[in-house]
Every structure is written in structure tokens, then in C-alpha cells.
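So this first bit is one chain, no partners, the form predicted alone, shown in C-alpha cells.
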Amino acid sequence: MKALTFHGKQEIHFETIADPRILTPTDVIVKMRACAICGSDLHVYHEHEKGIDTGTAMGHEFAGEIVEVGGQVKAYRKGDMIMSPFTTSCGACFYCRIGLTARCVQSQLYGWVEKGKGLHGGQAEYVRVPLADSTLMKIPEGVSLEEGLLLGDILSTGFFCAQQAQVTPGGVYVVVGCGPVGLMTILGARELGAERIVAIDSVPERLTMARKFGAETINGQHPEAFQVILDATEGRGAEAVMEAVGSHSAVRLALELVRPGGIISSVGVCNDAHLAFSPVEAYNKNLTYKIGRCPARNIMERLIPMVQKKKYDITSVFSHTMRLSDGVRGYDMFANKKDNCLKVLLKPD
């Protein structure tokens, strides 16, 4: 089969692999229908994580076509059209139970083979994912394609951004970065009851689609960013800031932002060695600090509704559409944002 691939430092490949096969009877083979390229990609493909196998498919972003089930699959069949969360997992373990479906015991991140051993990405003709029945979902009425990848994915990440940041109805709300996932952090914020959401990014593209989306906005860059949140909290700060950048910088604006009391709430993958902020810095504001990873899985079943109400545009998100065989491209237009592109959809060819 064709897949994207990792060569190395910003060297992704468009190449043939070998296809993948049922290696356990939980397994399903699934024909890649859409993926896209996530911010998260971006780490491996900049080498900020290392340990990834040269020749490993690149992605976890991916709906499509079940065309294959080992023979203890329950759940589904051939034909059956499903969407994915970013990691596999077995639905029965304790971290399962409590709806923590990203720290599961099995669980496999799509995209990440180091030594020979994990599992490839979906950004590939064909993708084997294991314990199917768990970690699938039937796309169901209403749903498209397109919209059960996001599912997947980053409107399951916004949506916990701001869960962790309790989002309640009044009060002032704070999202930094307005990439994909701060956009539908912004979604995430609306749909818990945020009356007011505050925006911050610096490309302009960007901030117009966070008012779009239901934010007002401000350039991080301008001097005033501070002023406007503190003038509208009578000085105190914002109820809680969510973070979906994953660096230093965002998280230091996070913490001078966020009033004492309040909850920083970081979905951005950073990989710094230490946090942005000193634990004294966090006594003295009594601050609250919630990060990881988004149990997706466990978040899908409950945004399927609002996704079939069409609600929101969200798949206005994909800035460019293009074929698998054009992927190379669409990492560098993604990495180096050129012709405006905030993410990018792939189909087969």
C-alpha cells in the first residue's frame, strides 16, 4: 500500500509499505476514506518527540471502510463505515472504567513504531486497528465523514480543554492559540455555557476564524492583550485560561491571565523539560493546572448529537483538501503555514 512516512528530520515520504494484516482476532483492517494531518504530526515530523522508526506511517487522523475482521470482532463488519479516536483501547481496564480512555492499559498511539514494536499511522491506503470493538465507532446518520475524523480528534481535544477548565455559564474565558484544536476549544467553551470567550493568536487568518467561531479576539503581539482581559474581570484575570499551543510562552501567557483561583487548562502537547511556571508562582495565585492527554474515545459518544444537529461549521477547519500522493506538500504548507493553511484534509487517491 501508499503511505506517508518518516524519513527523519521534516523528511516525510510518499511510498509503498507493506499492507497491514490481522494480527489478533480483535483486529479489523480498515481502507483509509479521509485523514488529515494534526498539529501533533508536526512533532515528530520537527523531531520535537524522537524515537520514531524511519518508515513508519505518519498520522492518527482517520475515518473510513472496515474491509477485513479477525474472527472475535463483534461489533462490526465489512463494509461498516467507522471514525477513530487517536489511541486504541480495550474498554475494560480501570483507566477505561473511570473514562480515562487515553491512559488504557493497551492503549496504542496510531502513528508511532519505535524499535519494531506500535502501531502505524492512518495516513496510509490501509490501517490495522487493534481491539477493534472498543476502540471504534460506527459513523452514525447524520455524521459525515469528515466530521467523525474531527471527532476523533481535535473537537474531542477542545471539548476537553474546556472541561478541565470547568466552564460554566458567566465569567470571563480565555483560549490561547487559535489553531484547530483552540478553535474548537472555543466550541468546547460555548457548548458548556461560556458567555464570553477571549481569543488570543497572532495570525490574522486565524483570529478571523475565532470570531467566527463565537470569540472575540485579540493579537497576542499588542500590547493591550493583558489590558483588555483585566479590564473586563474588574482587574482580577480570567476565570480560567485554556491552552492549546504547547509551548512555554503560551503557557507563561496562560498564567498571567488566569485570576488566583483559577485553572489553567492545557491540551497543547509541550515538550519542554520543565513546566513555564515555578511552584511558588502557583501558590501564591492558588492556582489550579490540569494537562494530558484527551480520553477521546470516552468524549465522541457525547459530542455525536451536537455534531448531527449541525451546530457548528466545524469542518470550515480544513483550510485545504488534497489527495494522499500530494501529502509531502501538505506537511510543509501545514508546518510552515504558507497559503494560510490551518489544516489539511487527505484523501485516497
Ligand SMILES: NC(=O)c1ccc[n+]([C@@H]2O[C@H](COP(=O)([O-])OP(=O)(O)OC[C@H]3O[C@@H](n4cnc5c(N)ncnc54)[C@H](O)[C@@H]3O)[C@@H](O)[C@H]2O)c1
Second form
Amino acid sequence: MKALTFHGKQEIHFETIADPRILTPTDVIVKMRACAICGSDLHVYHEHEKGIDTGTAMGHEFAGEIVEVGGQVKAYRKGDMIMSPFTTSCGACFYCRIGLTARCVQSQLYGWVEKGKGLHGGQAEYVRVPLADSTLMKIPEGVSLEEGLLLGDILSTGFFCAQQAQVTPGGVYVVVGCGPVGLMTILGARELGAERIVAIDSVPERLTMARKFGAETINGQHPEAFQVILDATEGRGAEAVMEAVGSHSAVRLALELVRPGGIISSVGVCNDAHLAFSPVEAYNKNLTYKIGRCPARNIMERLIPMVQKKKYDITSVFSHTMRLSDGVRGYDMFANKKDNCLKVLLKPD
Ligand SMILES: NC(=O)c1ccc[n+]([C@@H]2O[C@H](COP(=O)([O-])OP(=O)(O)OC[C@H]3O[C@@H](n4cnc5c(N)ncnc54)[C@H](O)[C@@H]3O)[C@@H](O)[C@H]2O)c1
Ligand SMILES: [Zn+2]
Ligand SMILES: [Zn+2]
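What would the structure be for the form predicted in complex with the ligand, rather than the form predicted alone?
Below is the entire complex, every chain and molecule, led by the chain shown above.
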């Protein structure tokens, strides 16, 4: 089959690799119908995140059709259209039972093969899905393929970020970063009732999207960001800051903007060796810091009715639709924000 594969720093190939096959009876094989490039793929692309084997099929955001079913799979049949969270989960372990499916003891991340072990990704013609019964979900009526794909990662991640920030109506909330994840975080905060959301980025087109999604915006390059938040909160700072970037500067900005006793909720993946703030800085703000991988399998279930109601135009984050065979260019465009690229949707050739 054809796939977009990792070959070192900023080098993605569109090449032929072995077709996936059923390895355990709880696997299924999915024919990819839509997949996308995520900010998380860029950490691998830029080699900020290391360890993945050369030749690994990239990507963890996909939806498609089941074409082969392992002998022990009960919930799915050939022909079912499915969506998938970006990690697999067993549905039965301690973490799955408490809803933290991202930390399932059998969890695997798509698009991560290291020293021969792991799971190839969704930016490929076919994808092997382990633990299919507990990992996958049928795409429900009233949910499109693209919406299903977004449920599997960034829509759920944005909601999770807002949930971790304990968003309630009233108060001023900040979202740092208006990439696809930050934009979904704005929607997540709205869904939880936030009335005033201030979003920060330095890319004008992304700020325009943030306003469309219901936030006020500050261009992060302007030094008055801090003052704007203070003025809006009687000098205290935001109730919570949701960080969807994954860098020291973004977390430091969050620390500056959060009020004493407030929460920083980070979904940005920062590959630095240390936290962006010191223990005493956290102490001096009585800070609560929440960080981690979104348990998408748990959250997507909850968000289905919201998607069915078409409450928000979530698929408008897809600025570019291309063929899988054009994915190398897709990476370059997304990584370098060429042609105002916000998110790339890839369809099979
Ligand atoms: N925790 C999870 O489960 C999870 C899931 C999906 C994605 N992520 C992570 O979320 C992050 C965002 O993903 P994305 O797809 O939106 O990526 P992206 O790279 O498209 O978006 C990042 C945005 O942050 C902006 N930015 C950079 N530095 C900034 C700063 N100092 N202040 C304000 N804005 C700044 C950029 O201009 C860009 O618009 C990534 O780190 C990704 O790995 C985490
Ligand atoms: Zn992702
Ligand atoms: Zn589990």
C-alpha cells in the first residue's frame, strides 16, 4: 500500500510499504477514507520528538471503512464506517474504567513505531487497528467522515483542555495558540459555558478564525496582551489559561496571564527537558497545572450530540484538501503555514 512515511528531519516520503494484516484476533483493517495532518505530527517531522523508526507510516487522525475483521471482533463488520481516537484502548483496565483512555495499559499511539514495535499511522491507504471493539466507534448518523476524524483527536482535545481548565460561565478565560487545537479549545470552552474567551496567536488568519469561533483576540506580538487581560479582570488575571501550543514561551505567557489560584490547562506537547516555570513561580501563584494526552475515546462519545446538531462549523478548520499522494507538500504547507494553511485534509487517491 501507499503511505506517508517518516525519513528523518522534515523528510516525509510517499512510498509503498507492506500492507497491514490482522496480527491478533482483536484487530481490524481499515481502508482510510480521510486523514489529516496534526500539530503533533510536526513534532516528529521537525525531530523535536525522536525515536520513531524510518519508514513508519505517519499520522493518527483518520476515518474509514472496515475491510477485514479479526476472529474475536464482535462489534464491527466489513463495510462499517468508523472513526478512531488517536490512541488505542482496551476498555477494561483501571484507566479505561475511569475514563483516562489515553493511559490505557495497552494503549498505542498510531504513527509511532520504535525499534520495530508499535503501530503504523493513518496517513496510509490501510490501517491496522488493535483492540478494535474498545478503540473504534461507528460513525453515527448525522456525523460526516471529516467530523468523525476531528472527533478522534482535535475536537476532543480542545474540549478536554477546557474541561481541565474547569471552565464555567462567568470569568475571563484565555486560549494561548489558535492552531486547529486552540480553535477547538475555544469551542470546548464555549460548550462549557464560557462567556468571555480571549485567544492569543500571532498569525492574523488564525486570529480571524478564532473570532469566527467566538473568541476575542489579541495578537501575541503586541506587548499589551498582559494589560488587556488585567484590565478585563480587575487586575487579577484569567480564571484559567488553556495552552494549545507546546512551547516554553506559550506556557510562560499562560503563567503570566493566569490569576493567583487559577489553572493552566496544557494540551500543547512541549519536548523540552524542564517545565517552563520554577516551583517558586508556581507557589507564588498557588497554581494548578494540568497537562497531558487527551483521552479521546472517552470524550468523543460525549461530543457526538454536539456534532450532530452542527452547532459549530468545525470542518472549516480544513483549509486545504489534497490527495494522499500530495501529502509531502501538505506537510510543507502546514509546517510553514504556506498559503495560510491551517489544517490539511488528505483523501485517498
Ligand atoms: N494533549 C493532546 O492530547 C494533544 C492532542 C492533539 C494535539 N496536541 C498538541 O497541541 C499543540 C497544537 O496543535 P495544532 O495542531 O493546533 O498545531 P499548530 O502548530 O498548527 O498550532 C500552534 C499555534 O500556536 C501558535 N503559537 C506559537 N507560539 C505561540 C505563543 N508563544 N503564543 C501564542 N501562540 C503561539 C502558532 O502560531 C500556531 O497557530 C501541539 O503541540 C500538538 O502536539 C496535543
Ligand atoms: Zn493529532
Ligand atoms: Zn485500558
